[in-house]
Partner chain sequence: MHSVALLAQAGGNDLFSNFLAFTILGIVSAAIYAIAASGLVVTYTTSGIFNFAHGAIGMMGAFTYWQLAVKWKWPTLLAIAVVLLVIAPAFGWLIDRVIMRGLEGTSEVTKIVVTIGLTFGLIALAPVIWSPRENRKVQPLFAGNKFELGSVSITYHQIVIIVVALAVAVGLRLLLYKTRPGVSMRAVVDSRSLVQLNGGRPNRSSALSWALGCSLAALAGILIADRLGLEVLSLTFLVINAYAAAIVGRLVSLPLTYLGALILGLVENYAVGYLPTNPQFLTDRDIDLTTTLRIAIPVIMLFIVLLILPHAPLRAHGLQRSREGVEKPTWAWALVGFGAFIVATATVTLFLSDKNVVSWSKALVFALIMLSLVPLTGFGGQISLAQMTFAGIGAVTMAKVGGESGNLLGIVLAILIAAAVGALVALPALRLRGIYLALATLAFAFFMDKVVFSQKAVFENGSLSVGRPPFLENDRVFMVFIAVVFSVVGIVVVWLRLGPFGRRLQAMKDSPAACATLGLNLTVTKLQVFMLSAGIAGLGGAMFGMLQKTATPTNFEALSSLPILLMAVAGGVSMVSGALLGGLLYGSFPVISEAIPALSSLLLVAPGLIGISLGRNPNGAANEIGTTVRQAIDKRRGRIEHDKEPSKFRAPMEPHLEVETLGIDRGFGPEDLALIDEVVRLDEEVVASGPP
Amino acid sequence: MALLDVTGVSVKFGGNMALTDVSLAVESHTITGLIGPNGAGKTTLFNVITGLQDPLRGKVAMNGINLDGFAPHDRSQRGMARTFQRIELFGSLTARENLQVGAEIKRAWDGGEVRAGDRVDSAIELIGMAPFADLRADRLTTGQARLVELGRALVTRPKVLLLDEPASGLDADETEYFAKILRGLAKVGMAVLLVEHDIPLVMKTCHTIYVLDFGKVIAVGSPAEIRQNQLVIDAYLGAPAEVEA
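So, to be clear: I want the structure of only this chain, in the form predicted together with the partner chain. Can you give it?
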């Protein structure tokens, strides 16, 4: 039993299957990659896991507890947090207030022994938000906004962290630093599920990689295995020129 178990999930939009019988497991202390071309269904899977999208079939379980019928906020309170591919910051609040909201919601339901403010300050330092912490969130660059979303997810102290293309908009140095944060998170025990088009980043941070194509898992394995998988090369990695930055 992994920390997060997805079993046989299918999603249908109109006549199209966005996901077909997808199963994956995310262990604590690891970073699990989820890659695949645009439209493969990665974001849809995140929506199913976080309860924003009801699946046609299949189930999501955390720590062996079936989350069927759990509202998004129930899932979050059980230790799940995510970022969004299309940034969902609170635009009229400052970057710092975005984190505060996350920390305060968390404290409201678990009483938390750490003061919300302290946690926010540490997070701001950790992800290097200080220079823009007091700017309104809708004035941030994409890179900044992605970091703020990461910070906002972290202050809810998730056991499972879902990141939807968190490095798009970051430059090489920033990505490098970001990778270190990810490893640090895994080191303290978090289960990270990472959707990312930056293949080098995925290859060097992930322990296990799932490859999704047309809503189906076409491969699972270590970075080395994935790199050599013919199906994956054909569907996604094949022509490096096609891979989005």
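Between two forms, the rigid core is defined as the largest C-alpha subset superposing within 1.5 Å. Numbering follows the first chain given and starts at 1. In this text, all values refer to a predicted model and were calculated from it rather than measured experimentally. Compared with the form predicted alone:
- Core-superposed comparison between these two forms: the C-alpha position of Leu89 differs by no less than 2 Å.
- In this overlay on the rigid core, Leu161 has a C-alpha that sits less than 2 Å away from its partner position between these two forms.
- The chain behaves as two rigid parts between these two forms; the smaller one is rotated by 19° relative to the larger (C-alpha superposition).
If the one shown is the form predicted together with the partner chain, what is the structure of the form predicted alone?
FYI, this one's just the chain on its own, none of its partners or other molecules.
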């Protein structure tokens, strides 16, 4: 059984179907990619998974439990965390203090079972934030800010981690470092679902890739299979030579 199961999800906005019968599965110890053109429905699917958007039909289950009716904070309580496309940090707080905010909220939900400071220290060590942990967030580079956002998700100790374009604005070295972190998270048992337009990053890190186009899954497979899939090439990737890992 997959840690995260999405089955037959459809979403309608007005007269338009944003998602139609979308299903995917994310296993622990794996990184699963979700790619497709802008407007394909990727963020809408993330919103359904995290409880921000009610589906017209379909269900989301985590660890075998149907999450229908669970609010976003309830899903977080059960081990789900998410980052967003747009960086949203408290600029007047340090990187460490931004993580502390998330950790204190999680500690309150958990009844204080784990010290917030321990969660923060663990996340800082895990993603290599120590060199800039005490800098104000509004003085961080884009790459550093992206890591802080990731760290803020990790202080909740998630089982399922959803990342919405986390490599946006990163240079080549920062992207490679980020890929290394993702592999480490999967190695320790996390189930990672990654939405990303950096196709080389997706091809190098993901075990399985789902491709959305016009709200429908048009392909599922390994990076090698997706790279050669004609439907995907026509809808999104372009010539195979353009997407080599």
